[in-house]
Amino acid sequence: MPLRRWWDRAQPVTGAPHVRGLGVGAEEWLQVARDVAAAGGVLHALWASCAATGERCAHERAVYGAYQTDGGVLVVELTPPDEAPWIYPGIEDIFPAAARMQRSAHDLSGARSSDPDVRPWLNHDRPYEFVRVDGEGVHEIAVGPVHAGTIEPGHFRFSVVGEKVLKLEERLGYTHKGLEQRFTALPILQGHRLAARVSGDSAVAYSWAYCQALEGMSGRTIPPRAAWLRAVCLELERLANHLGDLGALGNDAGFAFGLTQFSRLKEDLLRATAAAFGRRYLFDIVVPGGLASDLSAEAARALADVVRAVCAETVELRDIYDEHEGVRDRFTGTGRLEPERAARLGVVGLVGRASGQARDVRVDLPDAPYTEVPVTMVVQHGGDVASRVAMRFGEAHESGRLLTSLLSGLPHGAHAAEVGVPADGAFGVGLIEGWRGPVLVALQAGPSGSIRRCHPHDPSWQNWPALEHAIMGNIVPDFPLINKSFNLSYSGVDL
């Protein structure tokens, strides 16, 4: 099998399970991508790096691609020739999701791909040509970047005939935060706090991925209790987000009862989370070596009681959603992303599983405690809003089951362990299945406990382009519902 030769050459990378690294030349860079695609693999992330000076530089440059296949995660590093400028082979024809990652990599590092789309991603001072649709009766509707709701900025350019959408093109990157540069100013043992804020609704996933990479680089295995408590926090984060989305989706379908009920249930869960861990939203709870605080037996029982009650009501509300003719009419067939198209676009996470893409890091590449408390993957095949709603109901139920098992079976022992400073140049990768999908953090240590490079990757990179396909053929008023059913992160793709 062609892919086997790359695995045989690759070397283990510390951090997440089953990660290997491989240095390649330009021709091999393309061939690895082709072989991964032929084997049914997916692109997890693509990024570029240079020296931590904030300047475009001709030294210490590299482009990285992280792919997942049946064997694990393969991180491929392509270094440039000595001469500058450097144009590396683009891979968007192999993995369409790479296009925006390549554009972002150029804006951040100066490394440009050979692919034709060279429009800016972060530089909004430069002209930007949207793709036009010509024809009789076609006109454009521009929405954003400033929106009526309290959400982050994003521009949506619709090409329509009447109310039917022929094409949608998104433009993001309006609030560039300079996160990768900011990481390099922090001590490596403190970077988890910034990681938690890449996309705030995925704080546990990002901070765990960061710490997973760091702990691997330091050669530290965290205590079993720490791993179980991290999983409790991750499933609480997943459950809270699904509850919030289910209410918002009901509201977008004109069913305000759903919003009020799921808002109440989410509030119950957040209050229980605050009682257990001292905070409603779990920022800074995951720290190098484990958790910032332990969970008493009494608090664990009280939290489990609330989770069971919330999940029991969620089952009843699912029946109401399924039986409500108006809600069913709005959800069914709306915003369909066919499994074949989802596979071609490399869609991941919840949106991918709603279109038949059966991938979940907790199942495919399990780490403790998911090796001991296995996850039952939820998959739908309809690819429409109804399927994405069903995914949330199913995953909420599964998170409730996992939380009950985790809270009742917490191992005894320490909730954290000391983590040392990794050696200069050490490299690690963290990979955690957040509520949207796989969150990847690639971390390289600098001298004296500093960070040389850190790249956090959100699954929204892969899924934003899929939203453009899901809206085609639908009417403009259905866009808020379809967009909410994806619920992608603006912040996660605006580093």
The other form holds:
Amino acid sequence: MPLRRWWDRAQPVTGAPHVRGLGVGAEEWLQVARDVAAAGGVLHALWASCAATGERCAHERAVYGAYQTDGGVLVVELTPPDEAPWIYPGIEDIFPAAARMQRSAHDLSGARSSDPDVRPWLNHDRPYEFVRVDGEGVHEIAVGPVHAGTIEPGHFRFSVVGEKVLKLEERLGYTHKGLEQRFTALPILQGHRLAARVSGDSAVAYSWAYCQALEGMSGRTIPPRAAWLRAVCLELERLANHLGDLGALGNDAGFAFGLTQFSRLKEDLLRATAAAFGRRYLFDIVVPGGLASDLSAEAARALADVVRAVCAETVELRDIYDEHEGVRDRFTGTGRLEPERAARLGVVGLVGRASGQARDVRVDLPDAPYTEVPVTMVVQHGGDVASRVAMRFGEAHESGRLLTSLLSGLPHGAHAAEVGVPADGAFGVGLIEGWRGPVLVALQAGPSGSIRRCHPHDPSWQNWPALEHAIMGNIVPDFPLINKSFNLSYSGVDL
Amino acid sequence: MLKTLRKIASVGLISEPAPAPDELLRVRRAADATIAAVLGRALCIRHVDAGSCNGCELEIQALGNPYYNLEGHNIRFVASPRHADLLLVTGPVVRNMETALRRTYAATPDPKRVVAVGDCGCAGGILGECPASLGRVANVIPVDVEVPGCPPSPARILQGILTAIQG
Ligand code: SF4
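Alright, leaving the form predicted alone aside, put up the form predicted together with the partner chain.
Full complex below, order starting with the chain above.
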């Protein structure tokens, strides 16, 4: 077990359970990546230590990688030799998803990897060179950054023959707003508010991951009631997003009825959420130490009633989707991402599970309350739009079941505890399975309650490159449907 | 098919009345106070995400659900700014979206209105101004109505839209 030696050398990291950290040199950096890949592990995140946009880092240069293997999460810190300029070994050959992370890390911190693709990713100051496909009858279609629907901006460059897509190249970074730098201007006890807004549709996952890191650094365990209420919020967020996607997917397959019904159910759920927590979207509800407000017994019952009703209707609608031949025809076989390819690309979260990648932080590395209310993981193996739709139906159902258990079994006691300012230099990692996949937050404290460094990491980093594969060989008019079935975040990866 | 029809019948009509315009949301009165007269009762909207966290988008999308029933109010989203009467802009305007936003504004025919949605669009919000971001929408293009909130509710956004076309 070559991986064993790294685990043995690693020290515990505070925050999420089963996280360990390890400082390495350049050779070992590569070897860890190889060993993790050989053991079937995945890359969760790669980032560099400085956040100053466009500026070069003056102190403590380092590059970090976070991997998940069966034993837990391994955070590797690579520190450079003193002499500049520094080029560290890229791991894009071992973990293809690392390529864009390394290019972004360079844009943000100046740390350059050995990858020969040195095109900037977040920095849009210069024109971008797309990879061209030559051949008879091949032409390009450029779409974006402003799209036809109410969605986030990004650019897609298709190389097509007739209607058929030979290649898609994504160009993202349009919503880059200097988030990592913005974190360093906030007090560490306020950073959860910004974390919630890294990708607004995953506000609970991000703010929980942030608080998990912070609480670990401060040596604080949150009261059981707070953990249960956080899980209520997280499952509500998952359910609401899945309902929204199921409607949009029906609509993209030409079945407007689906959008009408699911958008109605989502609205019902959001209104019930607002009645329970005072907000339709749970932006500032997860706070350091627990929850911003408690839930009364009546409110918990009323919320559970709506969840039950919404889930019952979702079962009926699943039947209607399954029986609708037009919908089935559009979903089946479209945008297929084979399990082998998904494994090779290190695809995570819902899209990964739709292609047989059976990983879910709530199951693999559970923290309270998932230790007491275990999650049944949903996995599909088809890898097509139909599988990603089935994932959402399955997970919506499971979230409904979890919510019913959580809301009826809430432990008594406080819903929050005081959290103190962590010591200067303290480091913590939070890891929460959001509706899209694992959300990681790496947090380092600065002096007197400041943030030295915060890297929020969206699972969309790993999954965007897989979309380029899933569209290959499909027709251009199916792109909106395939893209929706992935439903990845732009803001979350543009930082 | 039968199940589909039964569902439609059992849910029935659930659309809610539109909120009244709210003059407090107006930040600028356009010189050509004629837009309602020109447009009659149909309004076409183009949404531009200039750098949002995607939270505001969720509430804009909700306007299409049967409760708010945007199309029932003769308002619809269009795919091109050239077909639009009103721009709904979310997020702080980040540097990488500045050109796209200016171009979208220029491509929208006159008379036109701009509604900035969310704390970020109205004031920069927590995402704020920094080297990568220019802050509020009004820093880049003229804004008629601002709808604060993080994110604002669909009813509030609809109110902002209706206010914008009153003047
Ligand atoms: S106002 Fe709030 S919800 Fe809207 S983009 Fe800004 S942070 Fe996101």
